[in-house]
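Okay, so here's just one chain, in structure tokens, the form predicted on its own.
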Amino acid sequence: MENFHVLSLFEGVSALLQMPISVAIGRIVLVLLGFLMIYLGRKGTLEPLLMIPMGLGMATINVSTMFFDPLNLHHGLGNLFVEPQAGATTDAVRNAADLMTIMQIDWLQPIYTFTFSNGLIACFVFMGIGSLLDIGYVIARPFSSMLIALFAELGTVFTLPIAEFFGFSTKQAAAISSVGGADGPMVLVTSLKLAPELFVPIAIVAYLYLGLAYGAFPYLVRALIPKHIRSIKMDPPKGIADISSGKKIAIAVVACVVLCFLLPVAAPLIFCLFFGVVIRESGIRQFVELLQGPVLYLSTMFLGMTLGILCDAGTIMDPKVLPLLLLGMFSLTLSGVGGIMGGYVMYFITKGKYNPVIGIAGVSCVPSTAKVAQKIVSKDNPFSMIMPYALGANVTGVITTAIITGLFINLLK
């Protein structure tokens, strides 16, 4: 940390400043051209099935430049999306036979090798999730959504030093603490980048607890929020229906490009999330059905199947796994408490008009925690509709988790 500089947090900015001026200008022009292609595709002037994905890809890739380790097959500046050079390296040619050996003939080995170990399956899941998200809920209530989402990262932040106390390295501790973000794909990527030796147990712990948390969160909410406060009636927020799909697309595209520029190390996941959002709002029925159906469900199926198969006794009985189990539970619980604290902050800001149960939805697994929040409130007051507010916090939680993932990796890689 001796050579720490603020620009190291936002590697895209640092990379742009170190490029030749002609290259930097060219990238900016291509970003603007990408915006134009999306606009013309949305208007129907150009073919939307081609122009919208191509435009967002063009805008994103030109701000996602980052620095690579000189020992890597990449040299200097590059990105985590694709290596465009056609020529293969000598090392790549030499290791081709090794790659075929690694694949073996076991039926799930290629799926693990080509989708888990490089984060591809997380990207597919995020595409599907993005296609389900309505960012209108965030646009309608940006302040409360962001505040709750930030509070709900409490477990992600505070579990790190505790994990270090248990003897884990800083990188391992950061990967473990990412479980508190309650975002499975982000946990996969963080552990893969920072602690590949713990990738399998961390991924298993994360998804086990994501499933268990929704059964435990209602008890946490009832323990921390009295019934008369849980019963606060909230009407659906006004104005959500008036937010046009064009405005949602514009905000999603700008958010995608800005976040990828600041945090290129998380750019693949950020791009996939907002790609799904843009496709949803563009109304391209063929792509929407593809992402919400085959892409999301097939990825989720193989994700669950492969994680289950990885749960062999050798992995689960490793001495390092028990602390992981405890720290994962602690991180998720602390994030739930943090989200509720954020809900209470809004309750006091609004002088008792905001239902703090919404805070639990800041724990970002979409849309499960939002449904948990509405279900809890409905039992105490069937006339209180908090779902739109909860979805706003939920969607923002995904974004804040992506940001923290990028910051962790930038600081610790």
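It should be emphasised that the depicted structure is a prediction, and the values quoted were computed from it without experimental measurement. What we label the rigid core is the largest C-alpha set whose atoms superpose within 1.5 Å from one form to the other. Numbering follows the first chain given and starts at 1. What changes on going to the form predicted together with the partner chain:
- When two forms of a protein are overlaid on their rigid core, residues whose CA moves 2 Å or more are considered shifted, and M37 is one of them between these two forms.
- Comparing the forms between these two forms, the C-alpha position of P382 differs by less than 2 angstroms, with the core used for superposition.
- Once the cores line up, the CA of I403 ends up less than 2 angstroms apart between these two forms.
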The other form holds:
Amino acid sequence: MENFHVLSLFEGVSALLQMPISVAIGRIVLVLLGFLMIYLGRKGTLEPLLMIPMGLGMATINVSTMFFDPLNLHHGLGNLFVEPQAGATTDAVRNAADLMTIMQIDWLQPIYTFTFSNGLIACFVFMGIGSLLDIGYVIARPFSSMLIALFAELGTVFTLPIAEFFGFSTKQAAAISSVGGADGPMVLVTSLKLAPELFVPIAIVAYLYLGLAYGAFPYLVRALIPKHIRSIKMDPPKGIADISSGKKIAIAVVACVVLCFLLPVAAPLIFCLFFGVVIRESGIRQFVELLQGPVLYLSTMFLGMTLGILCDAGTIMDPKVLPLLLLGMFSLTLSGVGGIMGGYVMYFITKGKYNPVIGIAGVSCVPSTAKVAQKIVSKDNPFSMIMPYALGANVTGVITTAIITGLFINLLK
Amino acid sequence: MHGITVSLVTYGIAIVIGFFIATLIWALPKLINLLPHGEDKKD
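What would you give as the form predicted together with the partner chain, now that the form predicted on its own is on the page?
Now the full complex is given, and it begins with the chain already shown.
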């Protein structure tokens, strides 16, 4: 008892005091950021489904550091949640032993290893999203939806050379620029295939910005589209109710087969999305309820929570992450601007009858950006119903992101 | 391949595939209607 120190009772506190001061301050800032994310998620400013579990995870992981490092990866400090570096060495025997050890210690490790790092959770999220999608909105206006969705990929495509200019390899740059597609599962797959060494920070940046896009895109739209144009009244497109479920299934099946045939590398995600659509339109109530409820929400909850837990100061304060944060923001903003440009193109083609706010929904964060578009327009003109058009662009955005993901991976693998 | 080349090639191919898919989505319902009993019941 001679050397007893009261701080040794509270390992989190003593670990915080023993780490470099910059890291300790970084951890405290991340805890506060986690609180802010929970507050903004609860308030509805940011996407609550992701931000609340992610914020709590981020706040918790940055105070849960202890003197524990069984794999000797972090200078004696670690936690009991997850070890994303386990199994990442070039020594296969050590990798297997590391994973076996860590699987029995860290409670989130099985979730990370078996669902996160292999993209399975992304597939589950896509199945759930597919079961929520009504592709009737795309069938009603396929060309205008596609035009907007392609414009909304500007960030995905043109951040690549800029990231390369900042010193990233072409593969890393492609993985970073995929953030502009605003499609979390696609970003996970692209970074896993092209830049596994940046998988964790890119995944964090992608989902952080998807939440932020929910809050920031309205400002972008208001800055680029004047009020009298935002107020353009649109009536719901005609004929959507006449599209039978049989036709929707036929189109989903053909689109799925054609896209998987052209881009097998993105086939798991494409299949999962259209599987959800087909199940929805088949009317198999039990499966629809399973996908729309437990599958979607359980995966989203664990996705948000695991991402939050991965927001450890050691990862976030890596010097490589700052350019990732900036490039991710640039990519998403450029995609938003591109979507609005697409909206303006439609506005001019239709001689002022098309509300260009719909363009922001081409950024394929389903269905958040469509909801954002309707919310903005409803404030300026409560009688304008753009949601069906926005959902069409939104769903098509998922397809264009899948196409670009597949092309990036095929061109650069 | 340089980044800018990858970007341009990707965007060009994406535009072609995108409008091909849009054409499929536009044409399929019409083809289904041409089939015998293709005009299926409204749900």
